[in-house]
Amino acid sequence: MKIRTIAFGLVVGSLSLLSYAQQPIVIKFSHVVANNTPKGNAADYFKKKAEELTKGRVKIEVYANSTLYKDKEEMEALQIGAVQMLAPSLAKFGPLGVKEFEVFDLPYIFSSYDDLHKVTQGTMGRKLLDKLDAKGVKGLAYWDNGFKSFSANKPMKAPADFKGMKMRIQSSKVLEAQMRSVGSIPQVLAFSEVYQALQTGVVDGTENPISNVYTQKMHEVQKHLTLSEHGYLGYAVITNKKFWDGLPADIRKQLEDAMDQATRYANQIAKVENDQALEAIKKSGKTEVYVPTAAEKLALKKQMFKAHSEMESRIGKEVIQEVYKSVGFSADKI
C-alpha cells in the first residue's frame, strides 16, 4: 500500500513538474514612451522575435507609456525583480552610480549616427555595459532614438535666446551643465509630466528627438522648434542580472538572437521615424520649425562645449578622450 502511495505521489509530482516546465517564462518589459516611437516599435519587435525564437517558451509583456512604472521608479523595480527588462535613456545610469554613461549626454560630441555607432557598437560601448554588472543589472544592447532639438514658446537661435529660460531635462548633471552654459535654468521632470508642464508654463521649453516631440504632442504646446541636433538620446536595453543568469542557456541564447535582430531594427527605424515625425509637425502648422545657419550652430556649439571640460572630473577625462579618439573629435575643430 505504501509503495503504491509513493508511486502515485511520484507520478503526480512528475506531472506537476512537467506542467510547471511547460509554463512560459514571463518577461515584463517596461518603458516610458509611446508605442509608435523608435523604442516602442523596437520593444514590440523584440517581443515578436523572442516569442518566435523560443517557440512560446517565453512570453514578453510590453508596458508602454509609463503604464507600469514612471522613469523615476523603473530602475529600482528592475533591481528588485518587479520587472525584468527596461530600455532607459543613457542619462539614467549616472544616478545609478555608473557616471561614465553620462559621456553620451555631452553636447555636440557626436556629429552623426556613424560616429555614434563607432562607440555604441564598439569595444567601448561593451565596456560601459559591463560596468552595470556590479549594480545587479545586465546590459544587453544600445538602441538609438535620435539627435535632440530644442522647443520653446519663443525662437531659440542664439545662445542669448536661452538666458533665463526654464528648460526641462532628464536627471543628469551633464544636461544641467549644458543648460547652464547658455544661461538656462534646468528643471528635472519625469518624461510623463513634460506635456502638462509645457502646457501650464511650469517650464518654458525642453529638448527631445523629434519623434518624442510629436508622439507626446509637445508641438501642440510649443510654438517654436529649433533643429539644433545638439545632443544624442539613446537607450540601453537592460535586464535584471540574477534573472538573466538564471535562465536556461538555450533560452538565453535565443533571447540574445532576438535582441540582436531588434537592435538592428531599432537603429534602422530611428532616423526614419524622426524624419517622418518632423514632416508631421510641419504639416500640423502648430509649431514653427527653424533650421539654424552654420554660424548659429557653431555659436551654440562653442558655448555648450564648456560642459565638456566642466564634466571631466565627473565622467572621467579618460572616458571623454576615448570617445573623442573613437569619433575623431577635437576641440580644435570647434
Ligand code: LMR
Contents of the next structure:
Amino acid sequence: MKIRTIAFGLVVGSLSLLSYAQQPIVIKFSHVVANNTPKGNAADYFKKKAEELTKGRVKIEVYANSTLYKDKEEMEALQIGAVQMLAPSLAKFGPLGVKEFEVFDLPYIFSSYDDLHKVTQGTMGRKLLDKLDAKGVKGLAYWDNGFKSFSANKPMKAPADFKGMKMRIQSSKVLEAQMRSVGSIPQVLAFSEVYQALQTGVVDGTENPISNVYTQKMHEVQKHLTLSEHGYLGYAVITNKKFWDGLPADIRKQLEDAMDQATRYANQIAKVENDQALEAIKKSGKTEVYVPTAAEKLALKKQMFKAHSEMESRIGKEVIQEVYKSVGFSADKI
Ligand code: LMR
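For comparison with the form predicted on its own, kindly provide the form predicted together with the ligand.
Below is the entire complex, every chain and molecule, led by the chain shown above.
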C-alpha cells in the first residue's frame, strides 16, 4: 500500500514536472505607441518570428499603446522584472542614468537615415547599448522611427513663432535645451497624455515623427504641422539582463535571430510608414501641412544648434564628437 502510494506520488510528480517543463517562457513586451506604427509593427513581427523560431517554447505578449505601462513606469517594470522587453525612444534613457543616449536628440545632428545608421549600426551604437548593462538592462537592437515635425495651432516657421509656446517633450534634457533655445517652455509629459494635453491646451504644441502624430490623432487637435525634420526619434530594444542571461542558450540564440530579422524589418518599414501617415494626414484635411523653405530651416537650425554646446557637459563632449565624426558633421557647415 505504502509503496503504491509512493509510486503514484512519483508518477504525479513527474507528470507535473513534465507539464511545467513544457510551459512556454513568457516575454511581456510593453510599448507606448499604436500597433500600426514602425515600432508597433516591428514588435508584432518580432513576436511572430520569435514564436516560430523557438517552436512555441517562447510566447511573446505584446502590450501596445501604454495599455500595460506608461513611459516612466515601463522602465521601472523592466528593472524589477514585471516585463521582459521594451523599446523606449532613445530620448527616455536619461532617468535611467544613461545620459549619453540623449546625443540622438541633438537637433540636426543626423541629416538622413544613412547618417543615423552609421552610428546605430556601428561600434558606437553597440558601445552605447553596453552602457545599459550596469543598470541591469541589456540593449538588443536599435529600431528606426524617423525625423520629427513640429505641430501647434499656429504655423511654426521661424524661431519667433516658438517664443512663449508650451511644448510637450519627452524626458530628455537635450530636448529641453532645444525648446529653450527658441524661447519655448518645455513640458515633459508621458506619450499617453499628449493627445489630451494638446486638446485641452495644457500644452500648445509638440514634436514627433508623423507616424506618431497620425496614429495618436494629434493632427485632429493641432491646426498646423511643420515638416521641419529638425531631429530624430528612434528606439533601443531592451530586456532585463538577468532574465536574458538566464535563458537557455539555444532559446537565447533563436531570440537573437528573431531580433535580427525584426530589426531589418523595422528599419525597412519606418520611412514608408511615416510617408503613408503624412499622406493620410494631408487627406484628412484636419491640419495644414507646411514645408519650410531652406532659409527658414537654416534660421531654426542656427538657433537650435546652441543646444549642442550647452549639452556637452551632460552627454560628454567625446560622445558628441564621436557622432560628429561618424556622420561627417561639422559645426562650420551650419
Ligand atoms: C514620445 O514619447 O513622443 C515617443 O517616444 C513615443 C514613441 O515611443 O515613439
